[in-house]
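This document starts with one chain, in the form predicted alone, laid out as structure tokens.
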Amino acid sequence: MLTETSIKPAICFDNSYVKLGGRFYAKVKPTLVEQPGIVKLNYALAQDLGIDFDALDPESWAAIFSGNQILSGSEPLAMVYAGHQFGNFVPQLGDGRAILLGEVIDNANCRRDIQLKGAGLTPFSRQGDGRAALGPVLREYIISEAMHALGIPTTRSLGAVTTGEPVYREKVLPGAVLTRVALGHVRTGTFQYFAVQRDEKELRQLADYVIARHFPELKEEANPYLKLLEEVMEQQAQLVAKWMHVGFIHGVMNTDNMAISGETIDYGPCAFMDNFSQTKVFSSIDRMGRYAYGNQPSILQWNLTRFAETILPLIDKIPERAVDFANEVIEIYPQRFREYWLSGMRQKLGLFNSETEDESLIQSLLETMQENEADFTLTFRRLCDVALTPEKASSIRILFNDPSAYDNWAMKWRDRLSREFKTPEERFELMCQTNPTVIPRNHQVQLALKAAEEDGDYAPFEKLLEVLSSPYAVAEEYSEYLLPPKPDEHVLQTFCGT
């Protein structure tokens, strides 16, 4: 039976989220699971927030992970909302799998949500069965923790546990349950569920919530929802501009996997690129290409909209006016992507200042990777070694189908390069800070996956997880985690593991 410890809290939470009301979640516990194991503890992630996983046994962890135990002061909830869904509205989605433990202050006084993902059955389950198949939880662990080490704003992974227990999909899975760590897990399909019942009063309580959490500073502006907009457009495009710096596909950029609080969250079909295409695709569930890598800024732009429709009614009482407002702040989103993008492009490629003629440097390189199938973050990462010293570009050169072709192109970055004052060496240093070494390739994660659920050998996994912990390092000794797949090791599609 679920239990509620009598001894000190192993966590301490300080929940707010749960004050909103019963409209906002529904109170659930989790489901029992026969025999919980650990597969993984963050102990660093554990530090940052006050938690000491030295302070029990891993036997014990297990039981909260898999939320066989409850801790005392959690009260756990799944949360509702609504969503977009490739494009089709759904009035009710909400947590069909994942339970809210609570909340913790950590270290540097910032609010953190702590999750249960794969814990069992909540009212919002729908067709699903609540569980989480072990594959899908390591893979959240894997590119979650990796987009952490590259600087992109992220969920973290705290935990991981079996259950003992098997899951049901095309075949039959091990289950597991993953513990997520979020600066907030209110998203756009939250204020989506609100707003399409017309309660404005619940509207307003959600956005002052979420004021007084991720933005306390627009309480003492004139139009502080007017500004909520502002700051949630900044942050969105601050995050996919980052998303595209290192070639990574969300896969799902439904607005339920739009988080307010400006951090990539839900990592189903996600993946990174191999070889560079505008057009690439992974997700065995968009067929139609909708959230494509170069489709991400745009969609961006479509679920920033939808936002902005929410809380028409709490920027301006006057309809026509609250439209003009809001499209003040969606119509300038381009540009400051653009702004984002551009400056995040100039690094990896060593410009220290900016010139009109930048972008199209940047598009030219581009367009040349795609038709010649150059791989991006090889191309990218040996840039830095071309630019320190350009008798290496015979490393860079082989990447390319036409290697003349990106000749072409190096003549034209040389004579840009020439007109900034700086040294090979201050060069160097900037692009080996914006271009990753190594990335969570698909081969490679798929490769630690399998070798957990077919085996029960977490050896690659813990691995993976140890080299991807470094990404700007240079890891020669890593070499087999450096490389593109060969191809018979090409991964064409991800899945959500729901």
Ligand code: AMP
Second form
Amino acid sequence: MLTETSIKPAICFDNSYVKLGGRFYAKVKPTLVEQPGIVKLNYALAQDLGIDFDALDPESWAAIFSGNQILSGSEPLAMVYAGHQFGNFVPQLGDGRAILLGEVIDNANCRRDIQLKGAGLTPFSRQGDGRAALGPVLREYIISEAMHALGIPTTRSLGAVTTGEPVYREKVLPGAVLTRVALGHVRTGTFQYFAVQRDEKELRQLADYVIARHFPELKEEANPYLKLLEEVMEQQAQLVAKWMHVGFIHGVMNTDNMAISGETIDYGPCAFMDNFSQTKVFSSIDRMGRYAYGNQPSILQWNLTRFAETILPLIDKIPERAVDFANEVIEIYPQRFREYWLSGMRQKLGLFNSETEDESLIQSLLETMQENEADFTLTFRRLCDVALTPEKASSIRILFNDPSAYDNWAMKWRDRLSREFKTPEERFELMCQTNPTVIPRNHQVQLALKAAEEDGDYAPFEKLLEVLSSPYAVAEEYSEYLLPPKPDEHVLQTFCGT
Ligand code: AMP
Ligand code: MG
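Switching from the form predicted alone: structure of the form predicted together with ligand AMP?
Okay, now the whole complex, with that chain kicking things off.
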């Protein structure tokens, strides 16, 4: 039983979203679960948040992270939002199974949301049961923490618990709850919710809240709302460029899954690709390939345009002028994205300065990789070694169906490298910072989930987390995690598990 023995509460909540008022959320308590059990506690993250896991026993944390125990200072609520799902507008979605427990101020003086995902029914649950299954909870835990270790902005995972209750999907699965931490859960869809109702007062309130929380320096600008659009564009452009650099496919870039904070959010059917392909899709529900790897940058522009539309009335009272201002931002997006993308790709190839032909050098590598079904992560990682020791070229050549295709490209690369006065060591160091040795490969993730779901064996999950925690280090002892799937290990589809 939980008692408030210490003077300092287990989690020091400091809530701001709740102050926006009832139009922004529904106050709702998590639904009690049968038998909460700890699967994982993220001690490092807890420390950043000023939470001491050792202050309470594991049963207490199981009770807290299942929603059975509400700590003092927590003001649980489900946020309302709208969103375009696969291009179709839904005027009201909202947290159908997520409940925000409250906010904390972390050690870096940054406000962070603490939210339970899978905590039971809310007024926004629609046809859903408000619950999450163990597999998807572990999947989000693994991939979000891997993204963080890769240096990509993301929501984090503070804990995972089982509920002791079944959830009913295509089959009966063990239920679980994930504790998600975010810089903020406001989405493009949150703006859409108020914009479509023409609630200018709430819209302004939301925009002011977001500016104060995420972009406080914009308050002093002549037109803070136009600057907000620009800043969100910059953040999201950087984010998607980073996804492209590691072969990440989000899978559901609906506007309700685009965080205004610029973090990757909502790990459903997302996946990292093995062999490179611009048209790669894993998600079982993305039948048209709307959210294919190579479409992500242009989908972001579409989503940013939806965001811009919502704040037009704030940007200028005269609609035509507001549209002109917003259009300027949307139109510079492709150029900004390209700059972010190119700069990361140059680094991946070991290029320190820039030349106009670099883009075609990069594109020609990607095309060659696609034609030859070369593994994305291994190709780039082995390029680091080859930059240092040219004799190691055979390790890359074997990744290409036709090894001579690599040779042809590598001649152009060598030629380009020869125009920069850098030592092989300098180049190697630069490249290793952006070319991970290990990513959460689908077949490894699947093995870890299967062991946990079917046998209650969390050892593969723990091991995978450990391997993924330092993705840029050379980890020869983890060789099985570095390799692509064998032919019988290929994962063809991923599922959102809702
Ligand atoms: P997603 O595709 O995961 O972004 O979810 C879209 C919407 O469906 C969101 O409003 C979710 O809260 C809601 N949702 C997803 N799964 C469930 C569930 N099992 N129960 C209730 N709502 C859900
Ligand atoms: Mg979502």
